[in-house]
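Just one chain follows, in the form predicted together with protoporphyrin IX containing FE (HEM), and it is written as structure tokens.
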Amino acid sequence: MQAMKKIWKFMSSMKFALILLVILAAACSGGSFITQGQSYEWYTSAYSETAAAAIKLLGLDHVFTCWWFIVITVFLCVNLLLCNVLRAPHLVKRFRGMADPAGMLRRRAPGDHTAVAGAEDAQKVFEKMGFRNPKAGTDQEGRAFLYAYRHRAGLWGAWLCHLGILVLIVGFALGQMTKREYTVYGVPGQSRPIGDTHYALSIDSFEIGLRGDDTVEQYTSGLTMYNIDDGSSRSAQVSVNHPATLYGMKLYQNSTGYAADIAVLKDGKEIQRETVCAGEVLEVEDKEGLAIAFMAFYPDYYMDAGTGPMTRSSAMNNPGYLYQAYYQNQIIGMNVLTGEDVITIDEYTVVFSDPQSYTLIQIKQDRFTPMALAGGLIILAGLFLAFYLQSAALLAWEEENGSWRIVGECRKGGALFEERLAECITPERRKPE
């Protein structure tokens, strides 16, 4: 029982929080220095055998998703939750207590505060310090006092900040666990299914807005999403920085690349034609095992002696298509086609034409993004309260000899608050010795 209590106490302590934060900071910096997501062989050649083994063993190749990182984050959440739950009643008490001068009257220490001459001077100090309308009253011994407080809400700053962190982490984690992501790419006129969903995306248009100096100003895709089950559809335009939401999924203009039409001719007659994006492979339907991989495209092609195939500009002055031909997974040919070049394999002729840009659309669904955002905003609100609405209270009371004494409380303002108070009690307000 005793041990349980100890563990409980430790779990909610700030000491534990500090330890967890130090580990998290160290893990994050480690994760940024060690390239993530590589193979054992990669780490062996980048570092050494032992280092690679250690990296794999400790999960340092995927720090941010590995089990111990998650465990520590969970501990941090538990710690935050306990800390906030345990502190809440205490904060409520303090919040309430601030409205009541009794607490401060009880706490005032005898005699060690600068005295001011009279009630009027005390009032002036309140004004100077920015405390309006102090409450007047008499204490148990019948002596008059003035009391005022401000920024009570500030007491909740750190609490709110911690709550925000909790909401943010939980929102992020739920998002990671439930989010779905798909990519669809193609040229205008194409329509493709969206992963395992009951939707398809068709690309209606794709425009690349260029500036005078040939740099890209914007990429814009016109899209229509179809519900395969009920046949309904909805359309939207997306461009970089301007995603759109259709059927609860968010569509992003992600990137672009080149595509071309590939026609397969047999004995001079066209038997197959498809639009293929650079990076894709065309399987020749008529001949099993024969495939043409469209490796890359150069709009203004030239051969550089040092670096190989290159493009001079993005203008379609001299289209060049880099391909590899395969038969039963063996490379049987590789070249760059320009001008009237075609590929000839036995009775087949393969022709590349009509180069154009394809658009790559990223499709995401993360229902918990708003939760994470709310967490972030709560943190900001909490920090503002904690740092810029510092709660403070001021108490003045009459001494037996008719002079007044003033005392202030501002836990966070510390030395600066005291100093300001000392300044406000100017010599003329001070009680003559």
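The form predicted on its own is what I need now, so please give it after the form predicted together with protoporphyrin IX containing FE (HEM).
A lone chain is what you will see next.
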């Protein structure tokens, strides 16, 4: 039983919290310096076989999801929870005690300052110390007293900081475990489903803002999200570093690329036309097993003898379409189409045209983001209370000889408080000890 109490006390102690924080800080530093999610071979080539083995053994290739990182985080949460639960009754008692002059009379310590003047001068000391309108009364022994306190809420600063850290950690952890991420890309006019959700995203517009030197300044997409179940919709614009939120999902402008129209003709008659983004494959509906892969696009195409297909600029001076043709999963052709070039496969003709930029939108759904934000706000509130609201109390009471004795309490900066109080009580008014 005694051992359990010691364990319980240690787990709720500041010492245990500091140990956990140091370990977590070291782990986060390791996760920042060591590239995450790579193979054993990659770590061997980047470091050494010994280092690669250690990284894999300790889980340093996935620090933030490693079992020991999660265990340490759980212990930190338990520590914060225990700390707050155990301290709450004591804080409540202190909070109430600050409004009780009788309690301060019982707590008065040796070395309290004594003024020989009357109640009027004692009142001036309260004013100099910044305590307005002190409460006047009489204690159980019939002694007159003056009492004032300020900023009681400051007592809860550290407690709120602990609570905020706990809420932030739990909110972030739950968010990481339950978040969903989707990617939607396409050209204006296209509408695509968002993963396994009941929503679809329509791309209304996509603009590439250029600077005077023809370099890209900004990407901006006009988007509309539809609720497939009830038919409702919401619209927004997103650009780099300016995301939008629709139906509780965060939309980010991620990247861009090229797309083109691919038309399939059979015996000279068009039978199929689709807009295909670079990296996608068009399966010919009329011929099972026949597919055309749009590999890459070169706006100003030229062939470099050393590196292969290249582009001189982003201007559409000589569009080139790199393709691969497949039949029954076997490559039957690969080339770059320029000018009037087409692909001819038996009775089928494939034509690339109308190159344009597509937009890629990253969509994140994290239901616990508000919880993490709430934790951050609680921490800020706690820091404000802890650093800007200095809780203090001042008590003066009349002794039998008519002198007034003054004592103050201040948990933070107590020495400075006492020094200022001593200065407010002038030497000629102090009673010799």
